[in-house]
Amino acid sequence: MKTIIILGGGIGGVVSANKLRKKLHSEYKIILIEKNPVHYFVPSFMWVMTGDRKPSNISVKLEKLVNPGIDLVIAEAKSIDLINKNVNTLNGNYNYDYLIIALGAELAPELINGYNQDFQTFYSFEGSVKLFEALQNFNGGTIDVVVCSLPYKCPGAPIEGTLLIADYLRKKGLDNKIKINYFTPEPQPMPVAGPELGSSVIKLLESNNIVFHPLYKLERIVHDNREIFFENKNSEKYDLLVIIPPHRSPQVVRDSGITNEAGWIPANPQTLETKYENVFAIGDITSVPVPGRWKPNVPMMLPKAGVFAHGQAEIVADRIIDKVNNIGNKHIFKGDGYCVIEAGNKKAAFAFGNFYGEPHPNVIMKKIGIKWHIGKVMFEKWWLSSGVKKSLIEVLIKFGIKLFRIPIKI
C-alpha cells in the first residue's frame, strides 16, 4: 500500500486529491493536510468587496469538496522531512510514499516599512469584509490601490479589483468626486503575458478613468499624514489606501530545505517534479520560469494562479498514478492559462493564451462582455457546489464552452 499526502486544501490540493481517489485503487491512501476546515473562493473576494456577495456564499466546509475515501486532516504541518518522507503535524506524524506541496502563499503586511492595521486590501477574505465597509462609508477624494512588492497571486486581480472599486464608487454618483490611482513596480499591467495585453489593459483602465502608475516601487507608508513613498518617485497622498500586500511562502515550506533564496519551490515546467524524488510542487507555491524577461537580468515566471494550480493538479495526479502503475509517464503541463477580469456593470474581459509561448507568452484579450462574468459566475457555483448540483453545472458550463468557442476545459 502506497500513501499519498497533499499538503494544502486549495485548489491545487482539492483537485489533485479528488482525481487520485477516483483513478487510484482503495488500497492506495490518499491524505489531504489543511489548516483551515474551511473553504474560501479567493476568486470571489471582490464581489464581497463591492457587496455582490455576502461571506457566507463563498464559503463550505472543505470535507464537502473531497471525495469520499480521502483521508481530510484538518492542522497545521508544523515541518517537512523530505529525508525521511514524513510530515509532522499538531494532530500526529504521517509518512508518504508521494507527496504534493500545495500551501499556497501567505500574505505579509508587516513587511512593508511603516506598517500598522490601518489598510485595507481585497486579496484576503476578512480584508474583502472591511473594504466594502470602507467604500460604503466613502464620499470622495483620492483612492491608491498599491502593488505593493513581487510576486503576487493572480496577475489580473489587482486590475479586477480596482475596476470593481471604480464601478462600485461610480454607482454611487461620486464619478466627478475620486481620483484614482494604480501603483505597480512593474513595467506594464500583467508584463508576464506580453505587451500586447499589456496594451489593452492600460486601455481598459484609461477608459475608466484609473490613471496607470508604471515602475513605482513602495518605499514607505506613512499613515498619520496619509502619505505613501516610492523609491526615486514623489510621495503621493490618499484618502483610502488599497494594497496588495507582499507575499511568501509558508514557513514550514521555508524551513524544509526544499526552497529556493526567494521563499518558493523550483519545479519542473513540464512535469512539477521538484529536486525530492516523488515530491511535487504546485501553484502559488512553486517557481516555474517562461520564456522572457521583463528587466535585462530578470527572468519571468509562471503567474500564482488557481488556473495554474488547477491544471498542475491534474498533471501531477496523473503522473503519480502512471507511476504506482508502473506506466510511462507521458502527461506533462504546457502552460496554458486564461484570466477573467471583471469590469464592473457585469462584464469582464477574458484573456488566454500560452505561458510557455516562444519568445515570450502568447496571451490575447477578448472583447469585454457579459459572457465572460457570467462564465466566471458560473465556475463560483460549480466549484462550491457537491453531488448532483455539481454535475449539472459542470454540463451547462462544457456546452457553454462549446457554444462559445472558449479555448478552455473544465
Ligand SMILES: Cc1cc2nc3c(=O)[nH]c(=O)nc-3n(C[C@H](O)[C@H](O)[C@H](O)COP(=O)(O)OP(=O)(O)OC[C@H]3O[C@@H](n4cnc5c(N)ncnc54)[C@H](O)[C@@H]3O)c2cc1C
Contents of the next structure:
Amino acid sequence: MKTIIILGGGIGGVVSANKLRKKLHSEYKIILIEKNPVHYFVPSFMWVMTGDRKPSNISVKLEKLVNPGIDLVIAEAKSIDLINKNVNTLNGNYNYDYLIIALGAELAPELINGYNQDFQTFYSFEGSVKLFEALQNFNGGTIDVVVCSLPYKCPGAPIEGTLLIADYLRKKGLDNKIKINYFTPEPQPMPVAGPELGSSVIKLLESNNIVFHPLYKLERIVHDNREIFFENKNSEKYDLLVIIPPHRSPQVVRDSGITNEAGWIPANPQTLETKYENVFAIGDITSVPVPGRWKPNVPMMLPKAGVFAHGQAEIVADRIIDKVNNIGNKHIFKGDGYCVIEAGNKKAAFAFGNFYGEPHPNVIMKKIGIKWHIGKVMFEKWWLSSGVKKSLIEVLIKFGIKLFRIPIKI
Ligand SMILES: Cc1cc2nc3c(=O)[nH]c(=O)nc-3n(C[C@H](O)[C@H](O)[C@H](O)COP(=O)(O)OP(=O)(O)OC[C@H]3O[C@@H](n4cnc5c(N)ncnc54)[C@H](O)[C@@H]3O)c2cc1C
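Right, the form predicted on its own is done; let's see the coordinates for the form predicted together with this ligand.
Okay, now the whole complex, with that chain kicking things off.
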C-alpha cells in the first residue's frame, strides 16, 4: 500500500486529490491536509466587496468538495521532513510515498513599512467584507489602489478589483466626485502577457477613468497623514487606500529546505517535480520560469493563478497515477492559461494564451462582453457545487465552450 499526501486544500490540492482518488485503486491511501475547514472561492472575493455576493455564497465546507475515500485531515502542517518522508501536523504524523505541496501563497501586510492593521484589501475574505462596508460609506475623494510588491496572486485580479470599485462608485452616483489611481512596481499591467495585452488593459482602465501609474515601488505608508511614499517619486495622498499586500510562502515550506532564496519552490515547468524524488509542487507555492525576461538576466515567472494550479494539479495527478502503474509518463504541463477580468455592468474581458510560448508568452485579449462574465459565474457555481448539480453545470459549461469556440478545456 502506498500513501500520497497532498498538502493544502486550496485549488491545486482539491483538484489533485479528487483526480487521484477517482483513478487510483482504494489500496492507495490519499491524505489531504488543510488547516481551514471552510473553503472560499477566492476569485469571488471581489463580488463580496461589491455586495454582489454574501460571504456565505462563496464559501463551502471543504469536506463537500472532496471525493469520498480521501482522508481529509483538518490540521496545520508544522514541519515537512523530506528525507524521512514525513509530515508533522497539530493532529499527528503522516508518512508518504508521494508528496504534492500545494500550500499556496499567504498575505503578509505586516512587511509594509508603516503597517497599520486598519488597511483595506479585496485580497482576503475578511478584507473584502470590510471593504464592502468602506465602499458603502464612501462619499467621494481619491482612491489609491497599490500593488505593494511582486510576486502577487493572479495578475488580472488587482486590475479587476479596481474596475469593480470604479463601477460600484459610479452606480452610487459618485462619478464626478472620485479620482482612482492604480500604482504598481511593474512597467505595465500583466507584464508576463506581453506589451500588446498591457496596452489593451491600460485602455480598459483609462476608459473607466482609472489612472495607471507604472514603476511605483512602495516605500512606506503614513496612515495618520493618509499619505503613501514611493521610491524616487512624489508622495501621494488618499481618502481610501486599497492594497494588494506583500505575499510570501507559508513558514512550514520555508523551513523545509526545498525553497529558493525568495521562499518559493523551484519546480520543473513541465513535470512539476522538485529536487526531491516523488515530491511535486503546484500552484502559487512554485517558482516556474517562463521564456520572457524582465531584464537581460531576470527571467519572468509563471503567474500565481488558480488556472495554473488547476492545470498543474491534473498533470501531477496523472504522472503519479502513471508512476504507480509503471506506465511511461507522457503527461506534461504545457503552460496554457486564461483569465477573465470583470469590468462591471456584468461584462468582462477574456485573456488567454500559452505562457510557455517562445520567445515570450503568447497571450491575447478578447473584446469585453457579457459571455465572459456568464462564463465566470458558471465556473464559480461549478466549483462550489458537488454531486449531480456539479455534473449538470459541467455539461452547460462544456456546451458554452463549444458554442462560443472558447479555446479552453475544463
Ligand atoms: C482576489 C483574488 C482573485 C483571484 N482571481 C483569480 C481568477 O479569476 N483566476 C485565477 O486563475 N486565479 C485567481 N486568483 C488566484 C488564485 O486564487 C490562486 O492562484 C489559487 O488559489 C492558487 O491555488 P493553490 O492551490 O496554489 O493555493 P491556494 O488555493 O491558496 O491553497 C493553499 C491552501 O493551503 C492551506 N495552507 C497553507 N498553509 C498551511 C499549513 N501550514 N497547513 C495546512 N494547510 C495550509 C491554505 O489554507 C490554503 O487552503 C485570485 C486571487 C485573489 C486573491
